[in-house]
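Single chain ahead, written as structure tokens, the form predicted alone.
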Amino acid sequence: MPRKTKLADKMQRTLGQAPRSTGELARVPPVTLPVAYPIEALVPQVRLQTPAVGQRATRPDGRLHGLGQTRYIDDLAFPGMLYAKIKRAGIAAARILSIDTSEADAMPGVLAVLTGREIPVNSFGPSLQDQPVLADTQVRHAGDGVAAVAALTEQIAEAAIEKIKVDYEPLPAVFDPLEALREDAPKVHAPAGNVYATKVIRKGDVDAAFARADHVFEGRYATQMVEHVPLEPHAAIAMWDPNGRVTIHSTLGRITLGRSDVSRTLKLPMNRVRIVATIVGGNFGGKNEITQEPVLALLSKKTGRPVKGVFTRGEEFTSTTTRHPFVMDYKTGVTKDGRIIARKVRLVLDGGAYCSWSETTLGKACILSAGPYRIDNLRVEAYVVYTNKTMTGAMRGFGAPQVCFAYESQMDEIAAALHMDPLEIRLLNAFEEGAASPTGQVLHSVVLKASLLKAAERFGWKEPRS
């Protein structure tokens, strides 16, 4: 007896029906009848909308990651694909007198060379368009790109950029953000000054509050430049179709912003630019804006072939955005029992050679600089300045980690000077429900004190320590 007939007879016996002939089976309706969806309207219930919270949820991409089968940009290849490399300036501040690409052009295996003068609109940036795709008149930090090549192999491209000769006229440079504030400091974007964004917050009468404070504490705190160091460096592949449309596979985390920037730099309508977001092997804020995408697109247009560019780890450090270094001056007035009645803050952000996300970082840092504490009298002044260093931009927290380090360091110093428990001085000053932020925002669902107490309990803060 055929297998299907045996299976059908078994099902019918299970259901208490007599076995049917083969002809009858052909007319049997499907075992599972179609169901109209939705079966019923589901009404969300409070605190039950996210049943995955607290459960072991499987990531859909976890298996491929674990098996090493995830395809990143450097795993992709297209027929006839070329490889690009960018020549970096290697000098912090200089005027470009000439760029000689003739030797690179003549090398076997080199199919195209590109300089900044060939880029239709040679500037970009998320707020200020102050950064060149390839520097063509002036270098503002050592990681500036000045020329690029597309070749049959990465090795040929690497050798070709060494053949490009650039004649520089060195210019005075500034590397310290406090020096950059001075009127006589070298101007990174001359003739404009180095301060390109400021923010001020005033609340209450700071001077009067300091006058009646029992103790006044002052301190300077500084943080360093930090690179994101994702496992995957910046990478992209550009190619054109016969209708004059460019497609770019990119590690960008913000493809809509990237599409707008590519459209602008290439002077193309946005509907002729397609950005394909691939699996990103780490971002942390460092892949929020374009880097080499316009360069690869123009090299691809010149050669009529796909062009791939992958940054080296060295380029990640010298030619991509980093976390802002801060110099932070804090002056805090407190009563005998440790209550903060006045705080004055001055922030100086090192923006590096270009703006990037500095304006956003400045605003967040300024607003958060007082800390999560009720302070009736406050003055905050914040500045971001150009220096001849790697540009700074987005990184987790956008200015919050730097000021957190400063105000919490000073809270520990105040507690030690007043012989107070560091936990108690924070509980005394912490935000409560309905408190107002430095800019007047009324805060809701404030659980700061409860969180501190819970953390102290879990940690065993009150237990004797040997």
The other form holds:
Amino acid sequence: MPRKTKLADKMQRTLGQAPRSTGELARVPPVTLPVAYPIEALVPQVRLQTPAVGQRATRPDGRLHGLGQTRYIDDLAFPGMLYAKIKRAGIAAARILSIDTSEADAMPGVLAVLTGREIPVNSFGPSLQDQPVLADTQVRHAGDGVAAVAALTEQIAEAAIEKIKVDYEPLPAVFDPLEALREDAPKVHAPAGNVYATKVIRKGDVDAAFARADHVFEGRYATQMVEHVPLEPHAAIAMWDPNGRVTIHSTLGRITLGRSDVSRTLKLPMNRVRIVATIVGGNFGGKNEITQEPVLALLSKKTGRPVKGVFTRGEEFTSTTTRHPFVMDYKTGVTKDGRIIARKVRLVLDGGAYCSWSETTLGKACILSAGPYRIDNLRVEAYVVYTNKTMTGAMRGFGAPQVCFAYESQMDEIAAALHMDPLEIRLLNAFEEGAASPTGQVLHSVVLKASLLKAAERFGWKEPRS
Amino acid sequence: MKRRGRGIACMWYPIGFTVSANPSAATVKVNEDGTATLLTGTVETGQGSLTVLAQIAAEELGVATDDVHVVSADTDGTPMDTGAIASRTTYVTGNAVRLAAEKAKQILFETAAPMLGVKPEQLEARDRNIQVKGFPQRNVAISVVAHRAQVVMGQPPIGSASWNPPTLAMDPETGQGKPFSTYVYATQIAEVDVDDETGEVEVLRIVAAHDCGTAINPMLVEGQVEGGISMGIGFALQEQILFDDAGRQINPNLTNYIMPTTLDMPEIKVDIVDSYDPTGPFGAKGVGEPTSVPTAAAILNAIHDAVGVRITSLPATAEKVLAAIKAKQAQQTKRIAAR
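Following the display of the form predicted alone, present the structure of the form predicted together with the partner chain.
Now the complete complex, all chains and molecules, led by this one.
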């Protein structure tokens, strides 16, 4: 029987049967919330004043945010809309031998099932296209999606993904970034090695400078993996129009890149893809690339209905990008009066299973790693490696909070050893207007010393301590 | 016993990103009544960037923030934008918006010049008027000019522009180059109490002095700083995704992944450092990400100041701090015993 007729039959059957008593199959009609807020907006005085720059102007929709009346994607519904769920691997490294979706497909209320093999171009990524939309041959971290369903309700979709059977052949895995660096470590993206980007900065003569330093300090610092935890999870709704065009409402923070990724994965010309970003309930770098958008688009194409997907809090942790854990080795040579004359930095970034924004993070971390200090002799080497863990990507600071923790911890160690005030040693080494950065860039509008002094004054740093 | 400590940390942070160009485009349409509509491909993700962009367009056009309505984030209807990332919206998109508004304003000037009997170069836009520089009483309302431009001159005041930060690729061998157009600077100082019997750290107050160039909207800058600090506190003391031996997360929920709440927030004092960047719109740079950069370092330095232990791996959980305090005490006891 042709697929179309089967689907139509099934929809008929499901809708006709929908027994209210069992609960599981109860059909919930899509509901759009009524407009509850006053359409007449209150405009605070400050938004009406000129000149505009420097004003403490509020957002036009700030009041609704405060009242909890802002409509996010989860508050939107379109007629006939379906709900999608993605089955997660739950195993960190494995070959996929088979995926059996027949039982899920046969469930009443399930209107479509999708696996990675059905995705026209099953890979994406902002710099390396190394991430599958749904894993089809190999799982590289436990949060990988392996199949998806679209159903009449979220509950049915959730029950259906439990019925999907995936046969795995476990593969050796590596979780520690330093272990992943070793030649004999399991390769996450075999046959390629685990190091997928490196960066180097060289300035001056580090060895000679260390030789003439009065003191040399060495330390290793490490940071953990954290999540962005936006209040609103990743959410999107996909639907097609009669022109063969897909419109995706999404929580994406970068719609231009989102459109190019969707167009690539679906093999559609860009003018057949429209991405509309809604009010986003927090991004912090976690919503910079597509996640489920191609899956929803294909499920929508299969069923001819709008399809919504909203990640659970669990998926936010396991299946979206996180912050790179860093292992940072710092060696710093100083003169006896506290001036830094040489610094060697080695950074190893845990890149997780896929590249995502690792290359950018690596670059920023590398450039910033010496700190906002005038250091004439510098060597920085930075690597990002694959591990079989949740992918790491863009997150507020792109590697800067990690290296700042290292260079500022060591700065205090140096100050303590030299019996210097932590503020004074920073002022002594701080960048000034026209300073050369580690990459040889001449810096302008440098107000580091002003910020140090301002903070110290506000804190009461120089006042006697109780 | 609770022991008090203080710690300082400073940082620098670039605006925009490397690896590839990161342009933004914008369109500003001045309507017949003198209000304006701004089209931008960036996305409001809670930081208030659309308000800042409206303020930039308004400033250039000489109107108020509320006179500019912002349409954003639709790949069909709004111009290309690299996106709400890398602390770049105010600086990069802001420059594009200012240039687009300037182009629309130019059309208004050309329309107003014959009305006021001067050359377009002699005009400026202020307080919802087009006026002669140095002679503000010689003016005509923007609404009148905009209406005339469209209905009489047949030249609707619309401007489109794009901007990309000027950079120089880094040399792959030495890393030398100009990877970013500009940087911001900041210092945060934390005061903490550390309980030396439990290892628990309480952040009492944080002062933050941030540079963002011109603060287009000081309230939004303060909001960014407060939000960044709350993230920094979680990074410093609590948050950590944990994995079992098989590489599966064991705390992917908000019960076991502990985030700071409003109750954990210290007293925060924000200072905006005086600064002006000639390459930014009205001297502005950016502030989004830098706000969470120095927080953890300042807190960890404060812990060391309080109890004399240096935690070198984040987060500094109570268990970790207590273990370090006990190790230090054991060492001191040994030293005494050895005497």
